[in-house]
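Next up is one chain by itself, shown in structure tokens, the form predicted on its own.
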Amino acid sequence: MSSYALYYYDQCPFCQMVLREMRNTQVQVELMNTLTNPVNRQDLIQGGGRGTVPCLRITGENGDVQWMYESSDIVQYLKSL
């Protein structure tokens, strides 16, 4: 089974849009606040290549990791699960 983590911070309106949509899904998504935990921001930059939020880290069953940055893409992806 795939796992998901959302890199975000509370003041970001695009992050809030994704967080609202997450409430309407049954998908378990780990929340990774990049402002309150600098390690999360460093992980985001190191893994995804930039510090932009929101970003959904998708870890596939085989361990492959995909980083999805656009809020509308993240919302559409979550709706499709």
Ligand SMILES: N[C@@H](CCC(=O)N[C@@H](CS)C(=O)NCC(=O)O)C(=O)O
The other form holds:
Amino acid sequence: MSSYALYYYDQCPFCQMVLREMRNTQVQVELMNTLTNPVNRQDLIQGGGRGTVPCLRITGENGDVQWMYESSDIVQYLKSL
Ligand SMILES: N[C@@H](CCC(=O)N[C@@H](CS)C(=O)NCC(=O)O)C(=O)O
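How about the form predicted in complex with this ligand, since we already have the form predicted on its own?
Now the full complex is given, and it begins with the chain already shown.
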């Protein structure tokens, strides 16, 4: 099974759109606040290439990691699960 982590912070309206959609999904998404935990922001920049939120980290069954940045893409992806 794939696993999911959302890099976000509360004051970001794009993040709120994604967080709202997450309430409708059954999948578990780990929440990684990048404002309250600077290590999360560092991990995001190091892994995804930039600190923009929201970003969904998708880890596939085989361990491959994808960083999805656009809120509309993330919402669409969550709907498709
Ligand atoms: N088009 C993006 C916009 C995301 C965006 O502008 N996020 C802001 C916070 S609301 C941000 O992370 N700014 C800081 C940065 O780009 O490093 C989306 O819809 O996800």
